[in-house]
Every structure is written in C-alpha cells, then in structure tokens.
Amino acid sequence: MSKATGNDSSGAAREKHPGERDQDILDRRALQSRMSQIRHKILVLSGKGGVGKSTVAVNLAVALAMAGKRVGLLDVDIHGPSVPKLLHIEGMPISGSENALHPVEVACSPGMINVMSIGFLLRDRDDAVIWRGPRKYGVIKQFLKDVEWGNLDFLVVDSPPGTGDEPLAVAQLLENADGAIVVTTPQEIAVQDVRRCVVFCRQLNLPVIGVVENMSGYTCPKCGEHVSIFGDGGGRAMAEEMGLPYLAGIPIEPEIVASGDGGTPMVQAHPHSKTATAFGRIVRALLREELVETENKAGISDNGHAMRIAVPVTGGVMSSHFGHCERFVLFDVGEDGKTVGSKREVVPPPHEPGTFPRWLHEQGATVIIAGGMGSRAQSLFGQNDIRVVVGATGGNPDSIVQSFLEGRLETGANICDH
C-alpha cells in the first residue's frame, strides 16, 4: 500500500491538460487540495452485485476507526446506496456552506467516521436515480472535491459493482489512490467477474491491495459443523492464481443480517465474532503496510521529531486501562527506526482528564501504544502531537515495542472506552 502524499502542487496543479478549461483547472486544484489532507484512499470493488461489498466497506471503515484511525466513508453507488441503511442514518440532512458540504458524523466507539452518500440527497429512499455517465462523474467529483473530509488517515470508497462509470470515475479522480480491495464470494460465477475487476484495476494502474472472500462458509453454532454453502476457497484460489494477497475469508453468521438491518456494523455489535476477527486481520494488514511505508523512517515520527514510544505499565505488563497505570515506560527509537536505543520508566502525575497527554508531550513522547483508550483521550493525544496505537495485545512492553517497530504488532478491538 503506497502512501498518498498529495501535496505536490508545484507542477501538477499548474499544468493545463489538453482541452482543459480554466474551470476544470480550478476544480482539479480544489480536488488535489482536499485530497492532500487524506493519507490513504482505498476503493472497495466487486465484479458483480450481491457479494456483500457494501457490508465489507462499512465494517472495514468502522474497524479502522475502532483501531484509532480517522476515517471517512464515501458511498458512490449511485443506483443502490446501501451505506445509510447499514449505518442507520437514512434521511439524515446534509448541511454545508456555499462551497462545501459537511459529511455525516457517525459514532463507532471509540472512534467516529465521516460519511457521505448519494442516499442523503434523495427525497425519498425509494427514488430511482436515472442518470447518464457525465452526471454521475460530476456528482462523484463534487463528493471528493466539496465535502469537508478534514484530515483523515483513511478514506474508504464503496463503489458499485462492475467496471462501469462510477468505479472508473473514482479511479481517475483519485490519481494517487493506494489501491483497491476486491470482494468476491467463493462460487466460480462471482470469481470470474472479480477477475475482470482485477484486470480493470491493472489497466488503470490502480494497485490491488488484496482479495476478500465474503460468505466464506457457515459454522453451525450448535454442532460446530462447517458447511461451504457457496463453494470452497474460490477467492483464495483466484488470489493465488493472479498473484494477489488474500486478506481474509468472512464467514456467514446469522448476526450479520441483524446487524446490517439494525444499523450497527458487525465489528461493533459483535467484536468477538468470527466476522470481527476476519476484519481485524484486514485492518492489521493495512496498518502493517502503513507502518512499513509511512512510519518509523530513520526513527522519525510524524511531527519530525525523534521517535519516543510510551507504553502504560501495571505490574510489569502493559496496562489495559492507560489512565490507571502505575508508570509509563519510554522507549527511544534508534536512527534505523527498527531498534530501541534506550528506555526509562517514569511515574505519571495523579490522573485527571487531559493530564497524561500534556504530561507525556512534555516527556517527549511521540507515540503511545495501549490496549484501549477512549475517543476523547485519543483526540487529546493527537492535539499534543502524539500518535495513538490502540488495541495492542501482549504483556511485555519490550516485546510490544519491538513488534511495533518491525511491523508485526497485532491490534484488535479497542478494549477500553473510558
């Protein structure tokens, strides 16, 4: 997964493309400016409908937010917007100014995602959108250019099935997208269509981040028997055949239907389910790539300072509740960005809301790794230029930090929201 820098306005923004009007140049500059605030852009694609692509996109976005990331979710399925229903935000009014639209904020403890969908603009949820290609392109460009997404770590784009106008428009407008996650089900008819989707990505020079096989079997909760309802392993076999990473197989679980209809994504409603575990693997894969390519270069943190990692400790192991830890262990990262140069233990002041972020900033910390942390605390750490990594597992702080530096740290659900 490549990092989208987005700030190269020296030539690209001034260059006039053949046949481009002055208004087109202004729109392109505005789009580049907006997208430069988003570090990673990921398209969720499928070759055919009915494979659960929107469910994957919504749960992926929420899982990333639960991992402490700032996330946006854009639904560009013009003819079948499912995201509002899946998040229980149908009929939400859109606000904004003359030149900007405000996304709908959806809480997904401990994080939040910013959402925009064509579904918000329909007068009635049963309205049919009968648009030709140019109008589709125009509204997708408006969603990318005019929505005040803010500073995001990830923008997840839920595209309609197939290789038509909407995915083509997004791929062309997001010139520096990180890539696409393609969703299939195990049966051959779906896999065939996904192959065409992969070829579509390659023809557009859009990297394929990996393959997700949805509806990947059913395990009876009473007897434990596993049944491959839609076939077995088609997505994995296709990924191996085409040289793509296989990210995860998401099983069929009865709760996922109730979660979707009820507007609470599975990863949030049932964080210990097999579905949530599968999305955890996908998120860890994305965060490992992010870590390798955008973090820990020459021991330098996001704010340009030498990296110093703080781990809350109680009884010699990482504390589940950072606000009530006995002490913090501070690790100074070496110039290679992969080894610990030195470490020391410090006793924090009495805990009060907002105390630790400010105090750790004074201690020179640039990263904090924790098992869990509330959204308010995460925001305060961000304001103090300290990157937050939540959902870390394991006990020994030395092992946790070394795994983090090597890109092997496994993170799951945020286990605390105090």
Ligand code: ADP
Given for the second form:
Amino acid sequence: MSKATGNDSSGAAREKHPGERDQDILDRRALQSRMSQIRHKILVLSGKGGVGKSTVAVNLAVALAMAGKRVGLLDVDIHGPSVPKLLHIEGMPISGSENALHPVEVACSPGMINVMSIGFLLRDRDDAVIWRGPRKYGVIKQFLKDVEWGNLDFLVVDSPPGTGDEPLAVAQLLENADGAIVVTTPQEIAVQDVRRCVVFCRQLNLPVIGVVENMSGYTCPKCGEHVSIFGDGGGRAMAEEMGLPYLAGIPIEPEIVASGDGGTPMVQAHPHSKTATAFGRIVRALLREELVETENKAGISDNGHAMRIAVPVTGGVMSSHFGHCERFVLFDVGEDGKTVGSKREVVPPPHEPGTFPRWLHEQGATVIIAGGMGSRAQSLFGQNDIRVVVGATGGNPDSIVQSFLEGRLETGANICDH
Ligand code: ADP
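Go ahead and give the structure of the form predicted together with adenosine-5'-diphosphate, now that the form predicted on its own is out.
Whole complex next, starting from this chain.
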C-alpha cells in the first residue's frame, strides 16, 4: 500500500482543471486540505450490493481501532447506508456547522472511531432515490470535504456498490487514496461483478489492496461439517487469476447478523470468532504494508524527524506494565530505515498520568512500541507527535524493534494493563 501523499494542498490544488469553476477550485483545495490530515484512505468496494461490503467496512474500522489506530469511518453508500444501524447510532443528528460537521464518536475499547454516514442526512431511505446525479455527487463531496476528521491513521470509506457514477465519484474525489479492498462472495455471479470492479479500479489508477471473500462457507456448530453455501474459493481464485492479494475469507456466521442488528460489530462482540481472526489477518496485512511503505523509508517518522523508537523494559525484556517500567530503551534508526544505528537506556521520571508522553517527546522519541496501552495514554502520545504501536509480543526489545523495522512485527490484541 503506498502512502497517500496528501499534503499537496497548495500545489496541485492551485492548478485549474479543465472546465473548473472558482468554487470548484476552492472545494478541491478544502477537500485536499482535509484529506491531508489522514495518512491512509481505504475504499471498501463491491461489484454489487448484499455481499457484506458494509459489514466488512465496519468490522475493519473497529479492528483497526482495536489495534490502536486512529480511525474514521465514512459511509457514502447513498442507496443503502447501513453503517448507523451496524453501530447502533441510527438517527443521530448531525452537529457542527455547514463546513465543519462533527463526526459521531463510537467507543470500541481501547480506542474509538469517528463515524459519519450519509444515512444521518436522509429522512427516510428512499430520499436518495429521487436525487439526480449532480446532487448525489455534491452530497458525496460534501461528506468528504466538510467532516472534521482531525488527524487519523486510517479513513475507511464504505462506498456505493457497483461501477456506476457513485463509486466513480468517491474514487475520483479521494484523489490520493491508498486503494480499495474489494469484497465478494464465492458465488460465480458475484465474482464476475467483482472482476468488473477490479477493471474499474485499474481504469481509475486506484490500486486494489486486496480481495476479501465474504460468506466463505459455513461450519455447522453442532456437527462441525463445513458447507459451501455459495460455492467455494471463487474470490481466492479470482484474486490469483488477476494477480491481486487475497486478504481473507470470512465465513457465514449467524452471529454476524445478530451482532450487526444489535449494533456491536462482530470483532468486538466475538473477538475470538473465526470472523474476528480473519479481520485480524486483514489488519496485520495493512499494518505490515503501512510500516514497510511509510516509516521504514529512510528512517524518517511521520513528523519528518529521524526515527527514534522507545520500548519500555523491565528486567531486560519488554515490560507489559508500561506505566511502571524500569527504563526505556531508545533506538535510533539509521538512514536506511531498516537497521538500528545506536541505542541507549534512559530511566523515566516517577509515573504520573501524562508524564511519559511529554518526557519521551523531550527525549526525541517518535515511535513507542508497547504490549498494551490505554486509549487516553495513546491519545497523549499522539498529541506529543509519538506514534504508538500496541499489541507487540515477545520479550527482547532488540528483536522487537528489528521485526518492526522489517515490517514483520506481529501485533496482537492491545493488552491494556489497567
Ligand atoms: P452490503 O453492504 O454489501 O450491501 P451488508 O454488509 O449490508 O452488505 O450485508 C448484507 C446482509 O448480510 C446483512 O444482513 C449482514 O448482517 C449479512 N452478512 C454479511 N456478511 C455475513 C456473514 N459473513 N455471515 C452472515 N451474515 C452476513
């Protein structure tokens, strides 16, 4: 996944596109400026409706937040905005001003996601049906441009299905998206639709991050027999045939319907289910890519400084009790971004809430790798320009940092100490 360049709000935005009016230029500038605060933008697409695109978008956003990322979820599926229902935030009034809409915050321990849905705008589901093309385009643009997302690691966009004008508008408006995750079911007809969807992405120069096969078989909870209700492996075969990464297969699980109806996404309601494991795999693939493509480049961190990684240790191994570690090891990453140039140990001041982020910032740390960390501490580190990687396992700080730099650090659940 390539890092979104995003911060070209001055240069590219000033150029006038053919036929563009002054208002269009202002809008484009506003959109680019808004989007420049978001590191990665991922579209969730499908060849047709009903294959589980929104279910994937919601669970992916929550799984990323559970892995310690700052996440936004934007639902612009104009004819079937189901995100509010899936998160139990239906009918929320939109607050803020016309050009600065506030997203709805949804807690998903240990983090939260910022959510905005076109569904908040529709009085009833049929409203959008009577909108003409330009109105739909305008509404989608407004949602991308005017929502106050703030600084995010990921924005997951639940896009309208198919390859018509609406997904086209989303893909074009999100000029520098990292790419699309394409959702399909194993059924031949869905796979054909998804092929069209992949061709559509290629025509738009939108990278396809990978394919997710949803409703990928059902295992009977009583006898354990596996039944391929919609066929078997169609999504995987299509991904192979088209040279695309196959990210995961999500089984049919009745709990997905129940948790969706109940407003608690499956990855949260059933964190040990096969579905949650599949989303863990997708998140790890995204984060591995993210690490390789962005931070490892020339050892430069997000804020443009040389990368200095802090790891809390006690008795020589990574401390799972982050707030009460004996010391921090600070690793300075070389210019190649792949090796450690030097390291030193520092003893922290007495632990009080808020002390460590400030103090580590003064020590020049740009990244902290921890086993677990509460959401409040994560946000304080973020405010101090320190990127947080949580859920790291393994004891030896040197090998943890090396794995991180090589993009193969396995991160599991955020085991928060408190
Ligand atoms: P789309 O966004 O593609 O229209 P949805 O995510 O709204 O699809 O899903 C359609 C329906 O299928 C919902 O009722 C949802 O709960 C259900 N569903 C989605 N994925 C699964 C699955 N893996 N197992 C069981 N039900 C699922």
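Residue numbers count along the first chain shown, from 1. Each form is matched to the other, and the largest set of C-alpha atoms that superpose within 1.5 Å is called the rigid core. Everything numeric in this text was worked out from a predicted model, so none of it was measured.
After superposition on the rigid core, displacement of the C-alpha of E326 between these two forms amounts to 2 Å or more.
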